[in-house]
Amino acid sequence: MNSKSINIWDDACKQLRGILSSDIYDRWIAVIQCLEISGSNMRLAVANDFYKDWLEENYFPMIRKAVMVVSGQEMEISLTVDSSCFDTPKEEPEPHAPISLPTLGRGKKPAHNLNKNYTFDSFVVGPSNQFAHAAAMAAASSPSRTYNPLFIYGGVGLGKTHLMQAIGNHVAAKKPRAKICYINCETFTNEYIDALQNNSVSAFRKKYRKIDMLMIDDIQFLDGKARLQEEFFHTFNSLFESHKQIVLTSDRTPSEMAGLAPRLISRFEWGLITELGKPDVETRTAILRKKAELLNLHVDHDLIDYLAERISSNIRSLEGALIRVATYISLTNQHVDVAKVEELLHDLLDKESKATINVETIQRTVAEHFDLRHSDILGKKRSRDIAWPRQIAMHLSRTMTSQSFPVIGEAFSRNHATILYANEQVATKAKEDRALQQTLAILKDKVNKNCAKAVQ
């Protein structure tokens, strides 16, 4: 290969360097070969199939723009694979594979990772999380003969991993030699691809198929990755077929991940789904007592309830507020009322009045989308094209926030039966048609995006 050719392709590399994460950049980009040059075509080259559909997916246009930036034309990129370019091992020993199983000794843990502070104990329980904590307990008190996969799901910051955590930790306690492994999806991921570089994929698919319980968090990076759905799916059936317990957690519904494949759904559906919803008030007041307790943090009771009214979109934001507060008053010893709390915390309210998501922001959204004003939304007119997005809206409003059906039907002039039964309608339909489910799933993007471009 001439040296125009190299020049080219290190400098495209440069300027991908510089837009992605260094681990995003080594895994996928520093291992690819540019084979050849020639006038406007360009020829790279990988080591097997896996990377060569990942990277056409994920990451060839932005390849082909920053081949582009630096060559100063068009050209045609292809992408091979080649395995002759690549000194890689046909088989790795077996005693130096990457993955192996927890080791387990007479009388001795498995070696899972588990964070122990996240237990069924130190949850707390309220209207918008009690029938999946149910779920959880009987998951977690009877594997794999109750609910086979627990599929829990909710926003960011609601409690899905201490949820999960405390099903692997009831387990733990009660058989220390179940081999429990709790991970993420990227981490996951990850992992099956090192399987792939280093030939160990043997090693991996029995580290996943050889265990009790299985749970993964955020399964729904799952989403669009035809390759990895394909192992997981392997990994599922023999995990079920040998009554092994799953547990899964996720943003979305299954049937709302539109990559996602409809019999990896079927599986994910086989059990239970169970959401956990954003606390209210109360419940918000509770967990923070329950955490000042266990951190031993000393916040006077009126100003806990000053953050549970004012922080509401999630527990993680709500936790760390009251951490905030609480070493301010441990560093200077000085007492601390709620104009002090408003400035300490000046970002974060800000933030939180701002990013909450508003049955507004939903029903200017749902309007954008359907091509409609924001009157026709909140006006009377029934006619098919707009009482059914107005219903959409309706459901929208009643599942991404916590407000009540009363407080939604003042912000729709209606009443709350007519929000209860626009909420049921489109439920009941989103169950078995699934171009409204990607619809749905598309409009909480964009009502999350709306919210995202507030806040800057």
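Numbering follows the first chain given and starts at 1. Predicted model, so just to flag it, every value in this text is computed and none were measured. Note that the rigid core is defined as the largest set of C-alphas that superpose within 1.5 Å between two forms. Compared with the form predicted together with adenosine-5'-diphosphate (ADP):
- The two forms, fitted on the rigid core, differ between these two forms by 2 Å or more at the CA of residue 367.
- Superposition on the rigid core between these two forms places the CA atom of residue 242 less than 2 Å from its counterpart.
- A displacement of 2 angstroms or greater separates the C-alpha positions of residue 71 between these two forms, with the rigid core held in common.
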Given for the second form:
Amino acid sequence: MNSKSINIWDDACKQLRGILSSDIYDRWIAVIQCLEISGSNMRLAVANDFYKDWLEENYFPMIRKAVMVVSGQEMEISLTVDSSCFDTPKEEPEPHAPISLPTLGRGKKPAHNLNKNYTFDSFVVGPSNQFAHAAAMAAASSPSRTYNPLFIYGGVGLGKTHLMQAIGNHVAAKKPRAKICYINCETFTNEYIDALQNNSVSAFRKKYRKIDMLMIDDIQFLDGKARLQEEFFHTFNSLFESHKQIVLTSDRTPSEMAGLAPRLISRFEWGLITELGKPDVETRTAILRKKAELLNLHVDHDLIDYLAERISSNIRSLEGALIRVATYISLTNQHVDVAKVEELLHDLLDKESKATINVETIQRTVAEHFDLRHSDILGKKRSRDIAWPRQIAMHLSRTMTSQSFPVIGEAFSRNHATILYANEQVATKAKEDRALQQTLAILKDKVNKNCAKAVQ
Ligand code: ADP
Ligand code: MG
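Same protein, different state: after the form predicted on its own, show the form predicted together with adenosine-5'-diphosphate (ADP).
First the chain shown before, then all remaining chains and molecules of the complex.
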């Protein structure tokens, strides 16, 4: 098996390890061997019928989901009994195996490699993502005519991949013959490196320049890779000039990528840059309800509300928590109360409180950065050298936490309208002002570090 195949199974195992208790993981998942991955088929093996039956009855949907999450596509997974392979040592991955992407647009197979569950229908819209969602819908409805490129950025697990693929799925449903390419930037990079090694760069170029829609996920991977950026620049131009839609996602804005060539930054800014923020508690609850419905999980509403309340940093963790609770309920058939959920999820909840960024740390970090006192940020002085850092602190409080305007207002002893105004002021200025963008990036970094320090 090649290294990419090994990675898919290993990565799926990592996902499952995060979802299941270590006991269950060791007993049921660690015993599985991945025999083969070819195209979208995966062959797994266990040592006897008992394991096979139990896994099929209890964990198969979860395994399938984990594989889908890491591979970005629905895979046909078969589980066989093969006692012989459990005596032999594991095959070593081939270090230089070429990485092959799904072939684009041939025969009757769909001309894309999208996860069909990531659609607009399954995407819950709330205040934190409504602009990004509207922009994605516009790009999907009239590709290359509205926002090109569409650049979606936001933190981990906030729905970038989902939204991007929803665009692809929408276009694919309307135009089944369209050549749609979804690819993670890391895979794109590996493929380019392979092409360089095998003297097949021209084939690589041809492949990417004849597609109808290019979606590159996690483009921040280009940061600091000059040669790859050069290659991508030409691909970008060629597609753009032929009016093909380009969609990119990233964990930061183009100007926050210090190692990105200015001409690429400016290309990325040609279209629309839109942020996916952290969802508020109502949106989190709605997302969880939708997930429970889609995955057919039976979890009481009050537990769902509790999870949505407690886990706010990212939706992937929230989903993992839901699956873990649902698995426990279905395996034990026991009533689960909040105390039990806390016990089941203690590691996740711990991590969550660490990840939680608080307004006070933001205020203190900003004060320190501008050589002010914390009391200046909270005070009433209106001179610009104090009022501006104060507005920056308000903006960061809004963008870095999932708190509402009134809650942030309270933390600054102001009303919510003041916070709203400050947030918009800073956001508008930052669009044009590179120096401010950099200051904000530095401050975010410091806040993250200070918050992490505070909980150690
Ligand atoms: P990212 O790419 O930003 O790290 P993903 O797109 O992989 O995040 O999202 C993580 C998980 O959260 C996925 O299972 C996705 O379906 C789910 N998710 C994120 N946002 C939403 C949303 N608004 N509605 C429904 N599910 C969502
Ligand atoms: Mg992603």
